[in-house]
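To begin, one chain is listed below as structure tokens, in the form predicted on its own.
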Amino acid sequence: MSTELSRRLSAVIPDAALEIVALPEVPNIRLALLQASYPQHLLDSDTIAEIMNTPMYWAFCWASGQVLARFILDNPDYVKGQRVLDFGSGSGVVAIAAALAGAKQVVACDNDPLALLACAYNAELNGVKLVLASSWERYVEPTDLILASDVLYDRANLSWLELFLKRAPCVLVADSRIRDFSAEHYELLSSNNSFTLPDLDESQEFRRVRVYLGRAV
């Protein structure tokens, strides 16, 4: 397990640790993720507030992240061959899933250094191998392919559709929060039911994540 990763969660939430877990809708993809039993009902008032000013969403596989992975591995052809970036990362599963289903080049793109440091930690974990890029605007390799889940939790975000399609000519995005997405040059590919790991106990309607195309004119 990653040292530094186990004490950077624990200086936040007291008493968590993190585990190595096999995905219930993608066993072949191992993460290390927040301990499921973590002591949630023991959070005081200062802890909560540490942890919204330090969110750690490489702790978590978040339902879109699953589903776009699972949505990868079974139509490796999105990915094969190609040069793909993965905007948010995270715990990194949706690159590791694009590397598993051979993908020229995958990077994992966050500008949160834990994050990074998760997605190296999980692409070993899973022999894969990932290029690490801590800013969407200075990395400026050529793309030809950009996964993204999990990123549209505000609708301010919905402006990055468009910039994702200046910069790739194809875009796979996952979405659970958005429910009337109706961006130009996306399409809707499929929907399912997910959920979160470890499981916030989310509502239903988040838990219904859609996987869209987007393709450059």
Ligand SMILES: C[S@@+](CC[C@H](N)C(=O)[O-])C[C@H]1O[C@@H](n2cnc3c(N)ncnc32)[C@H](O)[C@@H]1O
Second form
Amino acid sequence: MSTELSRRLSAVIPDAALEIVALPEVPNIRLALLQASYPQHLLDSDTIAEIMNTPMYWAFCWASGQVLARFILDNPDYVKGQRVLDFGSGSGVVAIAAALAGAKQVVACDNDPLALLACAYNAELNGVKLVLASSWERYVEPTDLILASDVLYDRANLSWLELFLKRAPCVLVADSRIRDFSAEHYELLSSNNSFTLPDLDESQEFRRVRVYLGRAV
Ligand SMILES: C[S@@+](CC[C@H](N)C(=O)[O-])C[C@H]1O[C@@H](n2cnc3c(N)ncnc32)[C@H](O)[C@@H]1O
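Can you return the structure of this protein in the form predicted in complex with this ligand rather than the form predicted on its own?
All chains and molecules follow, beginning with the one already shown.
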């Protein structure tokens, strides 16, 4: 287990620990995630405020990440031989799926340094190599495909959809946050129920994950 990740997690959430979990819907991928039995009842209001200020997205596998990883492994032709960038990688679940499915190169891009540490740790756990990028703006290498799961949690982030298509000819987005998602040059490919790990007991609405394909014209 990565001691640095464990240390940083327990500094924010006392008594929380990481555990290595095989994803229920993608059992060939294993990730270090927040222990499912973490003691929520011990959290006082100061700790909750600290968690809100320092969200540890990388300690969860978001429902959209699990669905997009499954989609990529079931449809490897999207990534095979391609230079892929996973925007907002978090734990690295989607980037790892792309590498397992035969991508030529996979860049895990996240502006949270701890997420990049988690990506590196989880990539090694799954026997794949990822390139790490801390800045979307500064990573300007040619890219064939952009992957993005659960990055539209804020409506302002919708503007990324257009930016993705300026950077790559093809984009796969998985989202459960914006029900009426419709954007120019994007089409709906699939819709599945899933869940976040550890399970946050989110409402049914946020368990419905849609996968979209964007193509530059
Ligand atoms: C909800 S998490 C999703 C993680 C992962 N894709 C998954 O599905 O499990 C969103 C991630 O986007 C990252 N993020 C947010 N804004 C970003 C930006 N401007 N550039 C790169 N990453 C960003 C966050 O740090 C976080 O790790």
